[in-house]
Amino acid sequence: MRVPTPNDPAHDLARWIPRLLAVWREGRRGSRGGRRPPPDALLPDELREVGAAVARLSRGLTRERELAGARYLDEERLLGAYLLFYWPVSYLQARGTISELPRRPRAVLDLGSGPGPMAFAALDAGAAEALAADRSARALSAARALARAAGEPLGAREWNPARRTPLEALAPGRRFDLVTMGHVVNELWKGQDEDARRADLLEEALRLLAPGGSLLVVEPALRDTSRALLRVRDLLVARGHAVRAPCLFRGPCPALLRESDWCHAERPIDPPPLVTQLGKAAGLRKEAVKMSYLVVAAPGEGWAAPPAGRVFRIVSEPLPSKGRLRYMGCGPEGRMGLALQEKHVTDANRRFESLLRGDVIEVTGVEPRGDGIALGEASSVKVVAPAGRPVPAGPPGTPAPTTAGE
């Protein structure tokens, strides 16, 4: 039986860095003998090679996005860049979202797994077994090598969504507590009726869930990819599926009303030295983990009752202006601005000054103001769920507020 590790993602990730380096070095063409390299850092020539590949991969996935949908993990240098820079980031993204599930998953299916950061994150979060599925044989080989190095119970299967092979064929008759899709959906069917086809794939994945299970989709925190995920979210909601996180609003996503809006999560991190080293070499900074994500409940499960009181999830960074602090919040009644003037700060509402994107708060003593609500001296602010923690459900039968958007 697998013994759970300490519930600290950074602690767990530190154990993976030497394994990632070892697997990369084993598969690196042109590796040469000589001085034994350090197990947790790159030699100068290695740093130059991987840093250049990280920069190329970043450009190809975030600017013109010419690599999105391409088979970049089949290319040795780009797979190395992914293993040593993006794998740790994806691992932390997975740990930060799996922590919001209402229960610990036992059996996990990771679709579009690459070399397995989502699957291994689930195992470190307490899962007993995981199955990784991807179209890249090279990436799956790296995942198997990592599993051997760590003694992890990871299975691997080939899966190519372009071939339209039913997902059921990956593990006939099996049902999973968690199905994950990390940075996969945005790369599928671009410009080919993409929203509907992506929603169909997610519905097929939902049918693989055991009762009480969850589908977790993690996407880049770019405006276009975030909005694309929100459109797919709306299609799933319209088809009767319930969202566990991050949404408290049950209607069409209000962030889609304006082209300039999108919704993403952010978690501050102290990145591993290897990631910092590579980021510097590639001209990138990783002081926070940013992602857009969606957790959908198994078919037939309804929305959780909203927490009691007037609650909002903070969906922006702090927005200070002269004499005032403002955030955007999204809750059961919709998306709106929340503002507090400095002169109205009291012990009861002072928590407003240190909120993080993703925190769920309860406010009292507020009044309508402009496009949102204003807090005053009579207001109170309570953090119901810090970012990355499950939102407590309200009493059974608690209705969600009725809004014009529903």
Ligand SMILES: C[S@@+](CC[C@H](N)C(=O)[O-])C[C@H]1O[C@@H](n2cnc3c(N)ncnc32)[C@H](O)[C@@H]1O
Second form
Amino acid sequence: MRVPTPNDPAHDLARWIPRLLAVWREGRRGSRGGRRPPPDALLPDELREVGAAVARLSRGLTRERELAGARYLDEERLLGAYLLFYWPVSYLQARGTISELPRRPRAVLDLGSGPGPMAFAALDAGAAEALAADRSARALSAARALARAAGEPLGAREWNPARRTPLEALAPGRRFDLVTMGHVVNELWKGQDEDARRADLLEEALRLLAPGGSLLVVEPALRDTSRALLRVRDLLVARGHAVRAPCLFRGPCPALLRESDWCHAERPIDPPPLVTQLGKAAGLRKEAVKMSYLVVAAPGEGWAAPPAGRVFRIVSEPLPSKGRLRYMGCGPEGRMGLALQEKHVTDANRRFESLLRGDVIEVTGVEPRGDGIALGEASSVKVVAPAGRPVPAGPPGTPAPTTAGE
Ligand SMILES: C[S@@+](CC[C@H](N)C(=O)[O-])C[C@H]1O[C@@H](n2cnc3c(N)ncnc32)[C@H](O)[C@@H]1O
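Next, report the structure of the form predicted together with this ligand; the form predicted alone has already been given.
Next comes the full complex, and the chain you just saw is listed first.
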């Protein structure tokens, strides 16, 4: 297990655990008298109660998804499950993607904030002020209580995009360096021309950005929610918006070509013991932080030139088979398999053996093989940007094909 150091997300998150527990206990009806609970852990009866609610929320948000779009945060037990299990995970996802922005945001708007994990992650990552907006008054009041406990400058406003109030009305005239939308887009307009309406909302959010700002959308790493995000990405790209991350490819997303493909990211962060304990109680595993995400640049900004050379983002886990290691990569020239045989490993390409999903690499000395490329003894592999770090822009004018496989 990695030991968290000051300023790293796991360390910062550890400081939120007692606040989350305190806010949850304050809002819990019929709070037990008697034994004084520990500030950073659950008592056995609390663990049973929250574990059962986590299991119910998880079922409702993953399998049939009957809770997606429902007012589950208005229900005390489910809000409790959210605060103690999902909040820390969303927080880590936000930290693991905000770290990829080219510059640190100052003013942040968190849409569909719930109890605010994305907003607080942005504040911990150096933002000076954040505004949280959600339709659940109960979730917003938990966000306010957390802000008081932490002494953080968080504003909170009720917001429901279904009511068609313009986003501008949330903070008239204000512009933000970052707008976050964590796990909310997939809950909006399900089955009601959702792709176009979600793209419209994201465009409206983009118009609230200051020059150089970013819109960050994080979604569950499920096939359907991830593919839905990719379709919205394609609509935004077709409308002229530039993607900062994770895409290096400027054309229609190649992962949409085959129904079985999707795109998700993973950050190797240990969740806090409370999350592990609750996950166990609910029969879930959460040892890595998985998500689908998209960072879109403020309107009018073009795509950053990709780094020079043949670059790919690793978009799969390692796929070992019979003396050969493969990954899926996606870069300016599209999505393809990258393979290296064990017998061809050298000092110059050995880094291939330990790549993580999300790393951006530059390869040289490769050959076309099937519908991908093969690395050999003459190849080199260099990590240009590790997962979760900004990709350095290449020289202006670097050509970027827009058709997969071109
Ligand atoms: C899964 S929670 C995400 C909370 C937080 N952003 C995060 O990343 O953990 C989804 C949030 O979307 C909000 N939401 C769902 N439908 C909404 C709607 N029509 N208008 C406003 N918020 C909505 C819910 O109230 C809830 O806070």
